[in-house]
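Okay, so here's just one chain, in structure tokens, the form predicted alone.
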Amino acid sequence: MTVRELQDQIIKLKKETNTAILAHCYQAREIVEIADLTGDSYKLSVDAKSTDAENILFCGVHFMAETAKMLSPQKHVYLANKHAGCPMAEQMDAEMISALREADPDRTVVAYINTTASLKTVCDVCVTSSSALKIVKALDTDKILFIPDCNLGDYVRRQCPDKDIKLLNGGCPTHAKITVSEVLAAKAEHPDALFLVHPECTPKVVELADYVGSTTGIMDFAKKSDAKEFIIGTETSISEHLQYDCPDKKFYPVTKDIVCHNMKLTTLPDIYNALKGISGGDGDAFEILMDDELISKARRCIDEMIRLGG
């Protein structure tokens, strides 16, 4: 079966099963092409609420599908590849953060959305890379524990000098791979290109950026900019998607090694098999199951994020 034939089978099955396919921006192009919704983790979870589909098939990693389930508990939410996790989301657990809260009870715990549902139950507010700065500024407290990404936390802390922001040693191993020397080499090779970077990168890399923003922020900036060349400081698939969307511009990954292997686990056959399972056939559909108590406790910090982030 060719890629196009498999895509056609998937499109047919998703209609028959009343399933909406959500694909994170880091997914391969052939997956993005058959998705009903694409975007970053939070945008997809919110958009899932607006779809009339009975089933949600998430092409991303586990915490993203969990968030979609929390925001749409009445829907059946599936993860296309059950082995797709997120190293950052699993770096800290609820017991660890609960102990830190007891030792320093005056601090508000701000959790990056890249965390498990269990960890979210002991946090006060969630943030995304695009809303973190706005939400931290809006908090009516100056003492904050920002988890788990110390690089995003450092980016926020530098712009909120009036806040006492404590960071822990955690973050995205993929973005942390980008080095200053790689950025300087890319800038030397492409002197007319703007450098667009994700705040999960290290502070010294972020300092070299012409624009700092979320995955969708980077894509929107590149599409709207009058510039014609860009060095992309995030997962390499973003350079590929932008090249398709803006064929008159040039996009260069800062290094070929910035690949999220968990995101790349999901394939078209995974999606096809999941849909076969949803239809009651011989496929394999991995459903996200969460009890009402966990959803209620974990969702509190997400609802607070929506309230403060607008």
Second form
Amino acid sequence: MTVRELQDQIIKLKKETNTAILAHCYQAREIVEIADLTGDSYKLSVDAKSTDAENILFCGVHFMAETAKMLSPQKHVYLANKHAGCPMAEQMDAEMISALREADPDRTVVAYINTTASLKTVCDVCVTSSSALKIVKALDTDKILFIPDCNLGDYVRRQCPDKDIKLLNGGCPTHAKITVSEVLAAKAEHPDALFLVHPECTPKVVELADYVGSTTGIMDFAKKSDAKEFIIGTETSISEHLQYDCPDKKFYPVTKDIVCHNMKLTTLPDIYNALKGISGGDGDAFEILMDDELISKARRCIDEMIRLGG
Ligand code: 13P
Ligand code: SF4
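Could the form predicted together with 1,3-dihydroxyacetonephosphate (13P) be shown next, to go alongside the form predicted alone?
First the chain shown before, then all remaining chains and molecules of the complex.
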């Protein structure tokens, strides 16, 4: 079967099964093409709530499907590849953060959405890369513990000098591996290009940026900009999607190995197989199952994120 034939089968099956496919922008081009909704973590969490479909098939990583389930508990939510997890989401757990809360009870715990549902139950508010700064500024407290990403936390802290923001040593292994010398080499090779960077990168890399923003923020900036060339400091898919969307501009990934292998685990055959399972056929759909107590406890900080960030 060709890629196009498989995409056609998927489009037919998603209609038959009343399934909406939600794909994070780090998914491969052929997946984004058959998705009903695409975007960054914030956009997908909000859109997951508004879709009328009975089933949601998530192409991304586990915490994203979990968030969609918490926001739409009446729907069946599936993860297209059950092995796709975010390493950052596993770096800290509820026990560890509860102990820190007890030791320092005046601090508001702000959790990046890249965390497990279980960890969210002991946090006060979630943020995504696009909403973190706005939400931290909006909080009526100055004492904050920001987890788990110290790079995103540092980016927020620099812009909120009046707040006492404590960080822990967590972060995204994919973004953290972009080095200053790689950025300088890319800038030397493309001297007219603007450098657009995700705040999960290290502070020294972020300092070199012309624009800092979430996945969707970077894409919107590049589309609206009058500039013609861009060095992209985030997962390589973004350069590829932008090149399709803006054929008259040029996009260069800062290096070709900024790949999130977890995001890239999902394939078109996984999606086909999951839809077959949803249809009651001989496929294998991995459903996100969560008990009501976990949903209601973990959801509080997601609702708070939407209230403050929307
Ligand atoms: P955003 O989707 O908020 O840009 O975050 C990027 C990311 O690494 C998701 O896991
Ligand atoms: Fe997690 Fe980083 Fe991959 Fe996003 S890019 S899913 S934060 S490892």
